[in-house]
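Starting off, we have a lone chain in the form predicted alone, written out as structure tokens.
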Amino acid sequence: MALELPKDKWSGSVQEVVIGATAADGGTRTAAVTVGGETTMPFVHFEAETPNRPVLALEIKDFRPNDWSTLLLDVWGEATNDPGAWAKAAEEAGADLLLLSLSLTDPEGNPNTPEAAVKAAKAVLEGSGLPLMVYGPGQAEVDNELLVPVANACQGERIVLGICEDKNYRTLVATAMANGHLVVGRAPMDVNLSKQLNILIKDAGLPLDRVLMDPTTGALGYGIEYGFSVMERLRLAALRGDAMTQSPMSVNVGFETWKTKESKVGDDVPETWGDWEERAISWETITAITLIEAGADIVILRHPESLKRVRAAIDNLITAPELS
């Protein structure tokens, strides 16, 4: 006799939100992204289809990140003091969307300007046709004085601001409404902060459609299990009809997890924690796979090999045959 697998009937979806602008949109993307789209927990595809893959982002700086760990700096090589050369070599890394993330100050100590923030852009789309998330450096201060000239300079682009935060979400979503952009709210791993950021983004007059959602996670080892457990929620809440939940998710995993011992640090560790970049690169895959399968829509990485892996994974996790 045949196994007849329960199934769940979920009267919710998770939004779905394209990034890019082609030119047949207005812009100068070869190709935009859509994310979000999902009718059921993440793979379970006897319930349904997934209708967008988790889309891979790797992260670039403005300016050459000296406190990024070498194994970052080495592979990127010369790469890493041009955004736009960078942003090529992202692109042939096989990024599917790129997250350019503006520094506070610049090599000399002095503080970042909006023009070198405007430049960086530029130089970013013009070296690469892939769609574009811009983040400040986190001074809500600081990232409305970057982020809203960028916004203007690249208007048309549908780019994704970010990070929308409850100190200045108002700045953010009010230069996104005006040229055309997204935005992605972020809130302290809890799922009615998340939700109630939505509902403020929204209310400011940005549509559902243009937001997406960091609800933030640790890495591996540093309350990954937390992390994955907001993420999880939170999709259950969009799939139960919760429209202030149904936003794509978006997760910095190379931010969280190239600041981990295991990763930033080769010498004078036990002999057991073996290789280091092996491990770092491991940490990383391990941290996206595994908030991929709590409902991770964008994952954003900072090794190539990482990207690579996770791909793989990707690819092995929608491909799974169905169960009979």
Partner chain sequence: MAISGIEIYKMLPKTNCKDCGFPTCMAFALKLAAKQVELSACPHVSEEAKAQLAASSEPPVRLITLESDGHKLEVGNEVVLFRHEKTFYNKPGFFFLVKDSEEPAAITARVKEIDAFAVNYVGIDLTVDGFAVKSEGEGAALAAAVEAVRAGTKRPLILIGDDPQVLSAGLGKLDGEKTLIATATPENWEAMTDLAVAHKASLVVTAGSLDELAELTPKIKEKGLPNLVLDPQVSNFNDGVVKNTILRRMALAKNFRPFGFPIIAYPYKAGVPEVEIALATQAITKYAGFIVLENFAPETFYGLLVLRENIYTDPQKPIQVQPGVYEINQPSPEAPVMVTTNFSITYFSVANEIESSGLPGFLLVADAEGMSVLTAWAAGNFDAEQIAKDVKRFGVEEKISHKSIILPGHVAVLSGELEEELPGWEIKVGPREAVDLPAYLKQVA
Second form
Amino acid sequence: MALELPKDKWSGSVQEVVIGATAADGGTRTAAVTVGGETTMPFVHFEAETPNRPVLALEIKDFRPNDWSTLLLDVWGEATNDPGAWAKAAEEAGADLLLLSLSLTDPEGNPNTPEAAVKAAKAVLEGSGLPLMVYGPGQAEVDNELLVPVANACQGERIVLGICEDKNYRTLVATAMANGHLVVGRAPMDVNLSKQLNILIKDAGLPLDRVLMDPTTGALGYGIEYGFSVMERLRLAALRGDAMTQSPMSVNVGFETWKTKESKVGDDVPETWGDWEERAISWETITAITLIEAGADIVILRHPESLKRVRAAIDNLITAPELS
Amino acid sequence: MTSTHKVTFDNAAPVEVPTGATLTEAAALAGIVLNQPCGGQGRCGRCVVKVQQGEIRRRSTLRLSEGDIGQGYALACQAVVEGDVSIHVPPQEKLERRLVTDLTASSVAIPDGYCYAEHQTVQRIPLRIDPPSMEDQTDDWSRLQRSLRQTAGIDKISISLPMLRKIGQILRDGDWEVTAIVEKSQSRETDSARLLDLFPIHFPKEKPLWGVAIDIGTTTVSVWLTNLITGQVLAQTAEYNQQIQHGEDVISRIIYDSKEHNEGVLQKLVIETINKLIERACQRAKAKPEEIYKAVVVGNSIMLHLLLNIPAATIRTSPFINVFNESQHILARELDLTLHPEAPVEVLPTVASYVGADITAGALSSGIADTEKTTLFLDVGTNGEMVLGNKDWMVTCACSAGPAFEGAGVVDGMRATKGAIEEVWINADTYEPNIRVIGGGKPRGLCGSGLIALLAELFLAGVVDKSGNINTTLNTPRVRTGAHEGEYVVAFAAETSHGKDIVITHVDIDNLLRAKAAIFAGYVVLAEGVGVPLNTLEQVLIGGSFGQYINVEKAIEIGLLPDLPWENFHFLGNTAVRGAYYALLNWQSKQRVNEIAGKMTYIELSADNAFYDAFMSALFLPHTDLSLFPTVVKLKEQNQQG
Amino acid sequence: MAISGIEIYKMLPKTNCKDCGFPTCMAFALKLAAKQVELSACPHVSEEAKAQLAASSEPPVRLITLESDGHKLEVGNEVVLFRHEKTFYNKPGFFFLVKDSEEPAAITARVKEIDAFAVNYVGIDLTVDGFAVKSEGEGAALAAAVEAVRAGTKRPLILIGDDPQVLSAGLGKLDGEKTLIATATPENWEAMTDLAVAHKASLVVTAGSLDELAELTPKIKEKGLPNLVLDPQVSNFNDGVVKNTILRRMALAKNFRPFGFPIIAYPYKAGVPEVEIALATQAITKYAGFIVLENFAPETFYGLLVLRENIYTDPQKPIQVQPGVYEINQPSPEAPVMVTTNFSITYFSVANEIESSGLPGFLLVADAEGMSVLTAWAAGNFDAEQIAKDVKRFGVEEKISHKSIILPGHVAVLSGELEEELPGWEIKVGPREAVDLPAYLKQVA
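Could you switch over to the form predicted together with its partner chain, since the one displayed so far is the form predicted alone?
To see the whole picture, the full complex is given below, headed by that same chain.
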């Protein structure tokens, strides 16, 4: 007897999105990254192949961050003082693309400036040929003030600008449209809110092949189950043909996990938590793999060892298995 | 090739216009002013005219059905003249009624077949009594009882002590020709009738016998003063519930009421509100409060508990239990109502904590309990209550919508009375509004229907995005940044009756969005819970104090009502007070409400997160799932192109 | 397949007799649709309706129970492919591998250490569920290893081997327990079935392909053993997703009975600790009912235990954030303290507004059972007492140099009571809507 495999019939697919532009396309990146395009639930190979692998980004900062775990500062060492060098190190560590997240202030506590932000972005573009995402510090006014000049300075590079939220998306969308960039929209862990934000961004004029969505995922132990289910629901809706949920999903695992107590600190924690460094890396790895199983297309990490482990899992996940 | 064409409007002198002119332009030349609330964008449909001879080209037929076009109707602002034509301009007021359901309270239809003698429990009975004599030593009360038995067939009747003190004098003052006011007991076989009052005269037959139907809403209290003999409603009054000063919602009221030192305060306030409304209704109908011999009261469970000064604390917390659901029979004097002190006050039954007598009465008056059709009945007030079903089964739920649709909790909100903006159109190019004010004159604020229309127009004109954010980058003085982020000025100070700007703020819009999302989510969950798809609904009946004036298409545009053909909607005004009115007139109707209460199945929305999901997806204009609102999507697209 | 309330209602007597304990037939129908009552509660239902309604009631994934002295593990009874559709009910069991080729003393020591491991997560102690003893030689060796394991733990066991006689020796040491034995194959299934039946054990079944597996389980069931567990022979990430998805989809969506059993996963076979963790991560998210690990390290096992708790949380509960004090924009002790509830959307909107104001602050997230401010207040879960309790519980006073707290404007009514609950504190009333927070903070700053 031969089993009839339980294939689902889907009418929709995830939008395919290209990040970064090579010289041929008017940019300077050594290669572009393509994400999305899936026509099945994650890695259900017996329905269809996975057209683009989930890609891994490493997050770097314009200034050496004073709120990052020492584990991270130690592993990146001197490079943290120079975004160009950090970018190069991240590329060497195996990243597919880079996230430059801009700081609110410089190390002396002075407000960040558009000039400094542009300088950091330029340094990263020179330090590495990888496609780039650039996030503001997360305050609407400052984000707009820093990202608009960055977007102008990076014209043609097809970078990802973030983060659009439902109260602040017009400026980023407008500058992305003007400069040929992409945006990522983030909504707080709710299928409807993610979808609503995509509708707003599309209404503002940006074509959907230049939109990514960050559903907000939480970290292992800190709400990952909600992120997991919201992502599964978004992917299901996308496959069922709802165009406004078909954006590839970008998840910021590094940000989410490295603020947890489990990862951030090694002192004053229960003995049953075991070794700090291995715990922190596991925390990031488990979170990443869980979200990849739920449909993540871009996973942003902070630790190079996590990246290595997650990459190994992805390498195997995207190949079709032999069903003996 | 330029040529001119002759356009004739009804009996006016023909005018000449060039090819390509619109009928609006031609009408202006002819000295005819056509209503154009939307500014000639072909959106409002107010300038509809009928082409009687010749042909015009219709740029847009939005607003016109196939049938309309077939009959020659066209929108003047979208009608391009390309040849000689003769045009009929229909009376404009009539057209407004096509769009706005203006079921004003002015005339309430008396229920079919109402028979005072048969259905009414309170009767005015003229008596001719044999006077006492040395031979007939029967006491006054027995004599009166005997006369009632002989004249009106009343076997058993009771009397209160205050009445007993008075009857001797009244009988003699009237020289044994008196009129008794009696509450009969058809609905309570075992109880006796009661003597409510006695007069030393006979009244002319035309003199009304007064009763009153009362709906106590969380935000608005409504009163219908009724002549029990003819069944006619002679005055309707409504006013904000004075309890509002101690909280806008039922929960605040419960909490306030459960504090020891506040005991009885809310009861006093609602009774003051009712007495004031009765007073006002009496002035209008030339009646006196003490001549009102019967009242029927409906309201949500909390309002009824507070009216009777019954602790309501158990309704607030899980598992949400009422002290009573059954209908109650109380006397006016027990409640300090200014009715006749002996007048019965009937409180109709409730179903559950958040499904009150307003709904059981509404189910009666709306007709959902008598129809074969799968029906959704919505009662939109501070709480949105809804019933889905037909004559065989009914499920019901309630959700908290907030008072926005009653004009409360919004910066420039007000009740739907004189001075309220009840309709708004916004020009999509200039962002200038065109408003209609209740009673004409300068506006003072926005009522529920005005708010609904305003939100719909802001959305269609692109002033707010689908999330309700005001686009503050628009180049118009109407949009500005105020105390609550963005706001839109509906009327500048110079245009208003109180000399202050009338605005809608970002926070107001959030409140409206939440209110409409809660109601939409409520009936979606109800329908899904039972397994009845929304698009299979055969009719939607809408009640509530905003329901009298609401504009169905605006309500669909904001996603408050489902995107169904307009003819499926029926606006019934205040169904709660109407149900109370039916029960006031007819004891069988009152029994019917009791039966309905027993048949309703209450669904608790907080039991799972289906409601939350539905709510979040409805928190968008018109809805996150645009496929649920195809006509709105089409309209928005046309608007953007136009 | 699910039947809607209205369809069930149509099969009921429609008399509203209340004999079932519900006020109306519709109320009863809705409870039936939600599988919260049994049809038998209605004494008047027709035979025809019974037949129609019974068909949809058998659990699509069989419940398997392992039991030992004082311990019980239930796996299976799952009804959905995606947790948001209802919930995943029974958490997969974690079992650590022990080989009978090891020294008994070493086995006992290893088992004792793992058995004693308990890590606290949100107030719950998380532990291992049992041990898997793998036979690598004779029955005597297995029996000795089982004894050594039992010297270190009372938790349920899985015995792994392909020789029924060898396994029998191990099972002989586990009288009265409900054990899981592995593995029945197309070659040995008859003897394995007899063994399992004799010892009231459940049986792991495998075959070279899913086709053969589908042929094998009905045979074993027919032979009198309904308590089976499927081993789809997962070797890596890619076939893990594919095979487990096929098994679970067939069981749930196609009601394919041969696959209506829990699944066992063996991440330990990877042989590399970090790959073992990654495969276990996948197994938790993708339908495994039993997960056998080998490498024990608290720092990694903690993460797996937490992931299992998270994925098996009931998603029907409102999305909550952990109650506590959240520090936003690196507040100094002078920074203001605001209070809100632990409903996630409420938290996010408040936290985002504070964050975007650029002004530092402490956000006290009170435990309001995951409700929004107004809902929680309405239900009595967000009152002065609760706020005062959380102010103390989370040590707000130790973090700040002032004594003032900002209430959401919607619950301004609580300020009087909160003054009583927090003597000496200044209670301020903030704006009703989060969007007005930045302006408010600038004004009070």
